[in-house]
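Shown next as structure tokens: one chain only, the form predicted on its own.
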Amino acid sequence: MKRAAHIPPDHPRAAINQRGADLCFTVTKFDEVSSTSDVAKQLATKGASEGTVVVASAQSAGRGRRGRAWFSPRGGLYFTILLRPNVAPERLRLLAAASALAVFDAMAISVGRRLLLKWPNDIYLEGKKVGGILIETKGSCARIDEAFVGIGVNLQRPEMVIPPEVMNSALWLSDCASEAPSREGLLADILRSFADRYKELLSSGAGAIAECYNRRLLLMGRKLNVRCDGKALVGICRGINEAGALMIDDNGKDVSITTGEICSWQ
């Protein structure tokens, strides 16, 4: 028997005074593309407005962090949001965390407490990856002109043969939800939540976002093995700070990690 969904108290739908959302979304749908981020970038060069959303039923060359391939068959939800923030880079250091929270907010309606977040960009369900986020930006050291928020969610388990490496690490929402949402319904829920989280981020809400993210962090308090700048680090996870960096306690020494790879945890 599957447990009923639980909506966290700080989920936007549970707020007494829900923040207004300023983003206006324009959704463009495709059957199959190389990647939704590639299409969003093409549209950006043609002057597409902030809030443009590119959705595809499948991706032939979906990608994650560090150029890794993202298995993107039919049945999943794949989309990219175009942002034109025109802000200093430090204002967007928590964009990945805010985006992850938006996905968490929407998916929690179906699966509740079983969801967790893994730094820097994954959504986990019952110990396996059910979604991921890829942030790409364009601008200078002083201003971020464009940001592309790519989001992939394993929604319906595909009927095709799944590669072994994917089977070992991934899970589909339909495997666990009492009633898996439709692609259209989940997209709408994520976009509503994203608008709120994005506004919060740009309104100096970094502290609140970091705190909310840490309460959902799979790694909190665990011993991590991290590869950072070619060095191996071991320490206890203390969560992320307001700059979006992962903090670990390495034998009493606080270490801040802005880019790195978590190799294992226990």
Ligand code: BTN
The other form holds:
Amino acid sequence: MKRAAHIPPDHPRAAINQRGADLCFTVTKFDEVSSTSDVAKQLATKGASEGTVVVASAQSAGRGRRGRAWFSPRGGLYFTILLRPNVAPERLRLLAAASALAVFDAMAISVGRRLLLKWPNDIYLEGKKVGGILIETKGSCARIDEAFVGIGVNLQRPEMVIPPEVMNSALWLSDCASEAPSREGLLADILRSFADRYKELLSSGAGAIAECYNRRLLLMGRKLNVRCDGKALVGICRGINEAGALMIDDNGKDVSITTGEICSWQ
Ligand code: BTN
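For comparison with the form predicted on its own, please write out the form predicted in complex with the ligand.
Whole complex next, starting from this chain.
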């Protein structure tokens, strides 16, 4: 069943959001775009429905978290899913974690247990980044009207020159999988898994997602150096909580951070 968009939270049909709803995907393919998230936003302003997926073979201005560029040559998988959640922002605090789990589940089919998640929403393979997620939302403090889930996966190692900063931190699925999946196959697996995780998030709440996420967390129990609001923090990682914050034990003092950067870990 496809959920209608823009139902006011106090409307009787908004109850559907309480138990979650199935997503129907409509995939639109492009050769090269600036950013699939920008294209998805343009389509959203023209009334595109929930489940619209914009996928491109390459991006000329792919972007990541914190305004960073996302290296997007041909051979990778780049796409953005449009959601029209119509729920309070608190209910989507783990959308990034749920999305990361969806990508993890789909990629694990090819590379199994060597994958791990790095807070907040990176997919790591053999200690290097193989995928990332960028969540952008539109709405008010009472309700999220639109969410754009941008997903990038390093699939086939490009033959072109790779920028040194990417080379040092990234890995491609083709480096590790005996048989790397096709872009179409991986996209289909991620979308299937995303529909399940999103439904789980809306119906069962954040607890189940946080628990699954923590079981796959690369940093769990490790000593972290974190930069948060310009301050340096050191502590043992205790996983994320239901609000999506990373919990750190700083010599017996519990600290939770909602934004920040893990600089290193041991
Ligand atoms: C990150 O790790 O910083 C997030 C990277 C997200 C990249 C994807 S690729 C598809 C979508 N379009 C973009 O411009 N960014 C996201």
